[in-house]
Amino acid sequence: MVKNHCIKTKKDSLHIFVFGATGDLAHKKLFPSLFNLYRNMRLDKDIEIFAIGRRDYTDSSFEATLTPFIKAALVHDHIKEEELTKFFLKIHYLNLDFQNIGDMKKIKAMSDSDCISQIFYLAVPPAFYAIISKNLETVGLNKQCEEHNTFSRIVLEKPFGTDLKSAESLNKVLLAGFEERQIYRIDHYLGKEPVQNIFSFRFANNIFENIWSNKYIDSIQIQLLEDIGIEQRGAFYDATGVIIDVFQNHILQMLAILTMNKPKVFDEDHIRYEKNSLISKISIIDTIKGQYEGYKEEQNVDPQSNRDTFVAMKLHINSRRWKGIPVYIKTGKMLDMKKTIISVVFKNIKKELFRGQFNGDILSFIIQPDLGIKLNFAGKVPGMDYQITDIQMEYKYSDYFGELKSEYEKLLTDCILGNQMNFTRTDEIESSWRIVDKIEKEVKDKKPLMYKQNSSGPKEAQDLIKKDNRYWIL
């Protein structure tokens, strides 16, 4: 641990610095989540939140700007005005330039005489991650007080790099100033309850974990479908595409959780070790690249762009457990539905034993929008004859637990508590980029297959799975 000499300690105090406090992420996700945690007494009473931006706000004008976003994010909750008033007393707006080392020293001066735990949340474009990290190190804000057990943590959003080389470079900068246990790389999908529930579903239920292998499973599908376009992110998306935007992080993380080996101990180190071990064994068999009609007319998009807004893939996992089992991936924008679903298709029994229509045993984790688990299995049709048909059992989170909290509330709480289980480690990031770099190199010069808006994507995506005598499960 990097030591920090302190004059006096305030170990029960916490300072949260939000860089990029005037941006969409901070307004729509971070501050509503912090407010909900605060009013539900999940945050320390001595917490102070410093909103850092370059706009000429005061505390009161920043409050006026932020209030509608908090109310919109929590529209179904009953928010009391006195709760908002108390929360805003904890927020201090700082008009600072985080690239200016003199301004960074002003932040340092706020806690120079006290040993206070600090979280630095980088809600800024990824291009600024390295300079902020370097400046935090330069002024000593990376240091921790070992004597009084206070901490300093840095939180970064995706995308973490644009390729393997840039990810390695950024990791090098971060690790020069912070230890791995101080670095929290957020993938908000890891904060979603249905994704976290895959752990318990697998490892707390022997009925499924004992058949979680190529002996019983026929194939796996992960589909992350969006019915919206790129909205106002033309410049970002044209430089990124769907492969980097969601496959490199969300989809690979979900696949790793679904297929990793059982960790020896249920803790952050062992879980992240097994996830990285799984990701490093993935190989790409086939890739279909698509682009929705009208993409090139979007604002800030190159009229000649070959950028992918859709991708379908066939993968293999090169391990004894998953040898020979195909994994199918489909993700894209401007499709005919919004849905994230993980489907595990079990091997079929011999159909000649029975008459009737039966698609097979299928276990589906619905990540959004319905949030639940479905099990498709065979059952007898009532009557004199013996025919079977598909029957479905379904579990919905809302039926058991009501409305779930934002994933950012969970992840912010983990940051404060020092739990890194739901955050990606250096080796995971770099392993995922090795896969993506190969895909990007393969499809870079390919002309994308065009597909109509509000469709299921290019026809070739259907052929990718149909030629294996399988179909997309929704």
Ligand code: BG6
Second form
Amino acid sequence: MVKNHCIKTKKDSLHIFVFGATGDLAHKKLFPSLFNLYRNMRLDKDIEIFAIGRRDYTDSSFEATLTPFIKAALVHDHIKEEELTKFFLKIHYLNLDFQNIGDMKKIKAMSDSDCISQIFYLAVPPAFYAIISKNLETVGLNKQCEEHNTFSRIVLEKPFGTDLKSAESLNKVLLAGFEERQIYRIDHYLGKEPVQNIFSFRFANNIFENIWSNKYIDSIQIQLLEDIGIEQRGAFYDATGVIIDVFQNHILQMLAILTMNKPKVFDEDHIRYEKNSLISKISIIDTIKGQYEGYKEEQNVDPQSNRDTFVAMKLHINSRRWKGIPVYIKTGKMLDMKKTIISVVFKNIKKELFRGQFNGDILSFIIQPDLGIKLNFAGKVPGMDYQITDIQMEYKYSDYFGELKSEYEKLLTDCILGNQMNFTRTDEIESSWRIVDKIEKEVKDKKPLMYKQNSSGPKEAQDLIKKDNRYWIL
Ligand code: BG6
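Please give the other form, namely the form predicted in complex with this ligand, since only the form predicted alone has been shown so far.
The complete assembly is shown below, putting the previous chain first.
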């Protein structure tokens, strides 16, 4: 336990330090979420936000650059000017260099006389995670005070590492200064309501959990389809690719939640234990790597690049429950739609008894854009003749609930409350890299299959599933 012994405490105060405050992530996601949390009074602590950057801003010039981003992110909400004014009183811009230990000491000095809870949010390129973590430790900002129950937490964005080795060494650096319960590794998919809802759908309803195995399930699909390209992230993307950008984290996490065993207790330790145990049982059967036409001409991309902007895969989960059940994955950029959907296809048992066209019992979790759950099942076509056809039952979030909180708002709240359920643990991260390293090794030097922009990806992705007599469900 990294302890602090302090004399005075302001235990209802919270200082949030945003490293990389002038960057895209901070402007587009973090500050709008903090603003929303603040104005809706869900930050019940006395909060101060310190925006740390190297640019030469003052409080008011930083405020001026930030304002249009907050307004754009919350364009459908009615933002009152006085709410913004109040919020900006809480933001203090600090022109500091986090690599410089002298500057880090200045941060430490700000809270030296009081014992205050602190969150360090690293919205910086991942290459800086280790140095920031080390510097926080050197100046003692990793310490928590048990006596006054104040905390120090570090929040890191993805990608966490570039391969298993780098993830392990980053974990080592972090764990030298912080305990696991102080480390919050963000995967914004875990902040999405329909992803969190998979837990309750599975474990709070008996009807499906009892048939959640290879005895009744035929196959599983996860598709994370994007109609955008790499935007202004050429250098990052060309060093990363879709497998590391979204499969290593978002897709593996969704798969783990969908297929993990029931945790003994519904808490962060048991859930993360089960997720890790599932992830470590995954093996890859087939991989199709693609690249959209025109990718090589994107800014900051190598004109000879073999980088993957699309991948389709077939996986297995080596457990008794899932033995023999194929899991199909499809994800890519510049496709013909924006949609994230998970489909569970049930075995079609009595189809031969009936006439008619029927696709089977299919349960789909629609993560976006039309959040909800769909169940496709057989129904009788009205008439004298006994024919069956596809019928759909549908649950839409919009029919039941109002505006949902943004993923970042939810995850920030969790971090403030100390709930790590929706953050990935050291073992999960390392298990996922073990799989990804294998895939990367296999496909890295392969020439990608080219596909047209605004299409459904390379034809071979259709063949991958077609040869098993199945099809992609949308
Ligand atoms: C991010 C990836 O983690 O997820 C992006 O870096 C991707 O490349 C994004 O576009 C997708 O998130 P969402 O919530 O829009 O599906």
